[in-house]
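Listed next as structure tokens is one chain, alone, in the form predicted on its own.
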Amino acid sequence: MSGFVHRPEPVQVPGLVHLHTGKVRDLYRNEAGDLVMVASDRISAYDWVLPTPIPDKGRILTQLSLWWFENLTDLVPHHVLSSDLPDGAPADWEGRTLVCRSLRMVPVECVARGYLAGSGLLEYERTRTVCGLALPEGLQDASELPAAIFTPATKAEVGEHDENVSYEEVARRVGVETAAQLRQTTLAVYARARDVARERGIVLADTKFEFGFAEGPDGEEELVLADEALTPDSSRFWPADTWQPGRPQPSFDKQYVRDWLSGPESGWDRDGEQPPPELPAEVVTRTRAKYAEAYRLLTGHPFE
């Protein structure tokens, strides 16, 4: 079993039509046809959206995405039109709402990996490949790869796993030209972000992007960066000063949540029939602190 422990009811706002409730974000369309994306404080783990929110998580994700969007515009345009609160929206949407261009979305999660971890590590241990790409012998958990690789995945529904696919499968689904553009842009953005993060004491192990197409200034379709960018939800961030291959790394994300759920204190069986329990206050506090710390280190400003 998986999915929402408690599925939230969409907020009704005059002039906005609710389109979708995701793991973290709620999506609406305004009367101009633009998308309104609201990042909640929901957190997910092991394919469940948990019943306990992490205070300020939605604002941290939104503000960090905005910071990255502005620092990447020379590489790829982004989808944000405004971060102003829509008329009639609840006050608690402030700071976590983006009005965005409506795009023709590419149905692929574009993942860049510079280090071996997660599902990539599991595949490497079986076959010495990641998404069909051959890697050298002797790599370990958290090893830096000889060069960053593009390892796409299919986008899953809430409660399901994203599934890694080969580059050839992406080309079959979206066309050879689009697949090449996705790979080139993903790796270019990753390289820029990896270098920025490294200067700030963070290892960017891997990250995923979503892209769509929109009409550009010259009337031609252009590739646009959408959704979120380089947040602890979409990226694996490790402290650079403690990075050491051969073991799991501490990370700036929901590590405390995963550890507690998988440990004996939770009393939860992730392979059983029961949904996960509420998170204890200490896990919530420590998880929020990790998200805020990632924001501070990357942007150079404390989250307020």
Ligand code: ATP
The other form holds:
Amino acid sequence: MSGFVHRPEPVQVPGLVHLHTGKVRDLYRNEAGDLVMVASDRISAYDWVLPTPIPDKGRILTQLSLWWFENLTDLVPHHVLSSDLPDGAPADWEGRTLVCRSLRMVPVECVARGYLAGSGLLEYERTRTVCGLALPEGLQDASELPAAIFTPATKAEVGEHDENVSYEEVARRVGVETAAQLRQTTLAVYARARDVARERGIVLADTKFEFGFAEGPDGEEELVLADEALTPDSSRFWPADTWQPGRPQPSFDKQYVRDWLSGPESGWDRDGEQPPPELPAEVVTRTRAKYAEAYRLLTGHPFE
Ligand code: ATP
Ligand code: MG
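The block above covers the form predicted on its own; next, return the form predicted together with this ligand.
After this comes the whole thing, all chains and molecules, with the earlier chain placed first.
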């Protein structure tokens, strides 16, 4: 089983049409036809949106994405038009709301991996490949790859896993030219972000981008970086000072949540029929602190 433990009711705001409730973000369209993205404090783990929010998580992710977007504009344009609160929006939307260009989204999750982890590690252990790309012998959990690789996936519905696909499959779906542009842009942005993060004490092991197309200033269709970017929800961040291949790394994201849920205290069976339980206050506090710490290290400013 999977999905929302409690599916939230969309907030009604005059002038905004509710489009979609994602795992984390709620999407609206404003009267100008732009997209209004509101990042909630929802957290998902093991394919469930948990019943307990992490206070400020949506604000931290929104502010961190904005920071990255602004630092990447020489590599790729981004989708944000404004972070002003739409008229009539609830005060709680402050800091977590972005007005964005409404893009024709490319239906590919553009993943870059510079280190071996997660599903990449599992595949490597079986076949010495990651998403079908051959890798040298001798790599271990959390090893740095000889060069970063583009490992695209297709987006799954809530409760399903994203599915890795080959580069050739991406080319079949979106065309060779767009596929090449996705790969090139994904790897260029990853390389920049990895270097920036490394200087600030974080290993950016891997990350996922979403792109869309819109008409650019010259009237031509341009590729635009969308969604969120380079946050703990879309990336694996490891503390650089304790990075050591050969074992799982501590991380800046949902680790406490996952550990608690899969441990004995939660009383929850991942493979059973029951939805996951509420998180204890301590897990909430520590998780919030991890998100805030990633923000502080990367941007150089404390959150709030
Ligand atoms: P998850 O990211 O956890 O897999 P999700 O993608 O369904 O779940 P959210 O991330 O909560 O949900 O919602 C954001 C949605 O908005 C995504 O479907 C994303 O593709 C879409 N999106 C992001 N930016 C734009 C944009 N500029 N124009 C149109 N759609 C966008
Ligand atoms: Mg998303």
